[in-house]
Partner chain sequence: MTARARTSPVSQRSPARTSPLRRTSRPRLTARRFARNRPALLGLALLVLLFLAAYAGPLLTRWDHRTHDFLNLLSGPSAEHWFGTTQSGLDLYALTLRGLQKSLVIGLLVGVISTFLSAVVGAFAGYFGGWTDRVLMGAVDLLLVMPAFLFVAVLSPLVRGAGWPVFVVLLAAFSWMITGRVVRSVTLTLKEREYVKAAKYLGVPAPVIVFRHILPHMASLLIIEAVIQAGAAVIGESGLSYFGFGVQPPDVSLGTVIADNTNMAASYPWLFFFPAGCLVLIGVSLALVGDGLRDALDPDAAGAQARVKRRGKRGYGAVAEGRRR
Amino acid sequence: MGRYLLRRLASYLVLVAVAASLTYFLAGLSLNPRARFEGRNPPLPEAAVTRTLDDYNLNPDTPVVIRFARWAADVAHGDLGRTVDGDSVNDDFGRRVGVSARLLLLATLVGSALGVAVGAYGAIRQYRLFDRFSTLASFFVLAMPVFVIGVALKIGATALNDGTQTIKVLGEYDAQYAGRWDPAALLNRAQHMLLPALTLIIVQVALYSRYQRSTMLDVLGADFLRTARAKGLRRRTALVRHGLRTAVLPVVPLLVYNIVLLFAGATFVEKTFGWHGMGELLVDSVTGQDVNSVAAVGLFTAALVVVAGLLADLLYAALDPRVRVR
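Model, the form predicted alone [one chain]:
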């Protein structure tokens, strides 16, 4: 098992290096940081702009291979470079990763657990009222853009508030709670987190329930379940102990990789509710011609894919003994 994981880790690290390099080259060739300084009033001297871009390793007149070599050397020492405004990419990253992690981890854990439960129960109750309702609701949610769900929740919460501020519809916390983690500040953050987390949970429940229902239906008539029942196990025990364990295996990769991709993919949710996380950073970096930030997001996403791959392998090994044998 250890050798198997080491082989997978080695292949994943190669993929990270390739993905991060391609991201830098694409950003370096397609983005133009000099455009950020054009049109300013009063206009900046051309020599000053060039000197600034050289200092930040963002000058598009420098061959992209040389810029990449400098960036890669800095990354090897833990430095992700400077933004086009001169700020540290490391500092911005650390803050935004924390923002996204607080929102996504909670929403993903709740959403995936509920999705698996709804899908499995719908399969067991196939074509009955719960199955038909959950199927219709899932298709309705999946057919709707995420930002529409978010805006609908904001409108509903505003109506429920009825002039109060019980449910916060914008931002991560109120200004007076900045930097505080006492009970009052935690309550305020929870009020702000409710709507964006609920948006993500609704979407993930709809997605995972569809996959889990299909995989659960495949195992309901399997021989091993009939054998388990023939040995005297109750139907519920046989379904949970043997059926659900087998049916959840195909969903594991989707679940794990979806957690990772949400870090840079929850853009609409973060924009809708004013959360300054990784999704917002990706969009703002591209529109702001910020090569180093875009490359850092690419590196971060590729590294997360490695973590997700290893986590999926470990979950597979825990759920399927055949993997440990190989």
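Other form of same protein, the form predicted in complex with the partner chain, not the form predicted alone:
Only a single chain is listed, so you will not see partners or other molecules.
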């Protein structure tokens, strides 16, 4: 197992390197950082712009291969380069990962737990009212783009607010609470978090409940459940302790996979609700002609896919005794 994982890790590292290099080349060829400095008032002298771009290794006139070589050498030392505005991409990344993590942690915890519960309960009461309703609801949610859910919630919240500002629809906190963590600031943050978290939770509940329902249905007729009942366990205990535990197994790796990938996939939620996280960077780096940031996002997401895959494998091995036996 260990050797197999190591070999996979090695081939994955190559994949990540190739994917990140491709992203850099593509961004370097297609984006034009110079455009960011044009149209400034007062206009900047051409030579100054060129010097600034050279400083940040962003000058489109430098052959892309040379820019790439410099960038790759820096990345090898753990430096992701400069943004168009001259900030360190590393610092920007650190800040944004924090923002995304604060949003995603809560939302995924609630979303996955609820999703598993809804799916399992639906399976136990198959074709009853709850099952039909939850199936239908998740069907609709999954057929909807995430931004549609987000904007719909925003509209609903504005109507609920009715002139007050109880539910906040933009940003992570109000300006006067910046850097504060007292109760008032926490309340303010909670007001801000409600809608984006709810959007993420709705989507995740819909997704995970589908998986959980089908694995639970597979388990329900199994002999070991009958055995559990036969040895005298109550239906409820047997279902939860033997049924749910077995049925959750195949869903867990998937959960891990999705949670890790959410870091890059929360783009719509972050853009719709104005959170300055990783997902937002994914879009803003492209619109901002920010080559180094785009390359960093590419590197980050590719690495996430690999980490998610390996984690899912490991977790599956840790959880499922059948894999361990082999």
